[in-house]
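Take a look at this single chain, the form predicted on its own, given in structure tokens.
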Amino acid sequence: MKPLNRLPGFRDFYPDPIPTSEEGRMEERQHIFRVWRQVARRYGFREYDGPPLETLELYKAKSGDEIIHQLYHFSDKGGRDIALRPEMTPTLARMVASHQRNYKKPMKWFSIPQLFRYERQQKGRLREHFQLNADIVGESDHAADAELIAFLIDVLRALGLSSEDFVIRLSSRDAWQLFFDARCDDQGNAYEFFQIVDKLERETPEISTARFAKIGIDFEEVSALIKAAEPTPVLRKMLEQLEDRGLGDYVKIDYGVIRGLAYYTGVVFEAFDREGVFRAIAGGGRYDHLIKLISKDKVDLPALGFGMGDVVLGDMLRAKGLFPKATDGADIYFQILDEALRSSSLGTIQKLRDQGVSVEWPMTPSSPKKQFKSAHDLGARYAVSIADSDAFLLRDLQTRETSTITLDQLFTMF
């Protein structure tokens, strides 16, 4: 009988030490989550979450029927068409549309959902991943755009990356819309135009030239706009604000970024490693009409946000050696060398744990040698055992020093 394996494109996360380098490491995932939450709190973002299952209609309303083939979707026992969430923004828009009156504007929210897409696996792209989603709702001033990008920069800096490691490429859908409107009267070709621009870096110039020609656009004029990299007034204002924060070295104008999703309406951006080894680390922008669309015209609020997945980010941090080393084990391994002392040992173990001390212990009788080996294997800092009614024998497993201390002294060590 064949062993049961995990599904392709999904990951297991093991505690240290991980069995092989191919497996996910739980401490790496938790390290990313801790930094995401720490920086979000510094910027005043509040955490939210939603269900991993949503109606299929929610995603079709945002992205059209073409998204269906990318989703894990099915009919439930109630006959509802539902899907595992492929992204968080539609859920956010639904939640905001339902209860935005209960919150002061702007609403600065973040979430760390697990997302699912049924698509071809590639380097840096799996069928599931965790993602930091950060959004500002209810603020039309572009100071919010600069605030969001500063947040993104500080997340990456807090993970140990510098301006030599990554850059935020700023662009504008408005600039591209003006470019398109000046050259094409048929707005029906606008979606195709944006899709071609979005794929410029992945297609040959010959293919892009031919695709632009079909909708009456000159490839050379497109290339000239990108090469000039002249910021719009909005982008110039954002650059000034980021420079005022001392973050100017982390951003540049790059109209090669356009974000293929149709719901973006203004400033868009993506974060890339400077060496060009990895896929985009993060991406986002303004989507001022999405909440109105999801609410069926009942709520109209400007919004912007970004998503940062853990797969590419993890690959980059791992390559640069920026993840923490293997986690320490328990603070104490409490040895029970005399079975007559098991009851009183358990009482002391509980008192230590009540004080926030991490304690491991032998659940079944075993030899002193085996217990000592267990203490080392579990990565404990100290081995402790009862010496007499008022004292404990303390062994420092790093320095090999042994001393006799009281319970109060043991408490003050942690």
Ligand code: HAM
Given for the second form:
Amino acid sequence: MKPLNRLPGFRDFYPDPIPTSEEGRMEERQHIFRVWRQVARRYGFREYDGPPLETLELYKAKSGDEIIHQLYHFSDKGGRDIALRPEMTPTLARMVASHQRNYKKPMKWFSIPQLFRYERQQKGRLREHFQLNADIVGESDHAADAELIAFLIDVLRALGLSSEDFVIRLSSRDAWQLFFDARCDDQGNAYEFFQIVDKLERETPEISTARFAKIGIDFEEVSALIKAAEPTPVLRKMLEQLEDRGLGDYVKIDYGVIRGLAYYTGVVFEAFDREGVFRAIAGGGRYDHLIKLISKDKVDLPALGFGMGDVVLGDMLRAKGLFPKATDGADIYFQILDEALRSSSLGTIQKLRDQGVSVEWPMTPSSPKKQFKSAHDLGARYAVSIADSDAFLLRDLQTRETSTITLDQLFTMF
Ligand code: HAM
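Could you output the structure for the form predicted in complex with the ligand, given that the previous block was the form predicted on its own?
The next block holds the full complex; its first chain is the one shown before.
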């Protein structure tokens, strides 16, 4: 019989030592989450979460065609049309719309949801991923946009990446909307126009030229706008604020970015590796009308945010050797070298754990040699065993030094 395999595009996360390099390493995932949370705290973002299943309606017409085609959706046993969340922004907008009065503005919130998209599997794109979402709600000033970009830069810096490794490509849907309005009367084509711009880097110039021509746009003019990279007044102010923070080297104006999702309104951006080897590390922007749309006109709040996935980021950190090497092992491996001491050893192990010390021990009788090997395999710092009624033998497994100490002395070590 064939063994049961996991679904394509999904990952298992193993503890160290990972069985093969093809498998996910839990330690890496935790490292990324830890840094995300640390930097979010520095910037005053508060953590929230929502359910992984939402009504299908939440995504329809709000996220745009591309994500709708990638939805995992089905009817539940109650006959409701539901979907696994492909992104967090509609959930955030729904939550904010329900209880925004409870919070002072601007609200700075973050979350680390697991998201599901039925995508064609390729490098950097899976059918599930974790995504840091950071959003600011209730502030229309460009200072919020600059704050969000600074946060994004600092997350990547805290993971060990520098301005030589990545760049944030800053753009503005306003610039593109102005460009479109000056050339096209039919607003019905605006969405199609944005989609063509979004695909420019993945499409041949011939195909893009033909698609633009259909809606009366000249590709040459599109290219000229991108080439000029002239910042809009808002982008200019953001650049100034980022320079004030010493973060000017991490950003550039690049109208090649427009974002695929339908709800963006103003400044949009994406983070990329400088060498252009990987897909986007993160992407986001302003979406000043989404909360109004989702609340059916009850709440109207400006908002902006970004999502940073763990897949491309993980590939980059691995390629640059930026993940911490080994898992921290137990503080102590408590040896039971005489079975007559098993019950008193258990009492001491419990006391040590009550103090917050991490302790491993042999659950069944085994030879001293095997116990030393286990201590090493588990990466323990010390091996400890009972020497007599009030004394313990302590062996430092790194320096191999041995000493005799009391229980009180043992406690004070940690
Ligand atoms: P997004 O550009 O669809 O934006 O995704 C943001 C990031 O998530 C991408 O840059 C990429 O790193 C990662 N990502 C997306 N899809 C996949 C996938 N299939 N596999 C692996 N990684 C993936 C959004 O989702 C917006 N809701 C972000 C946002 C938050 N905008 C405002 N607030």
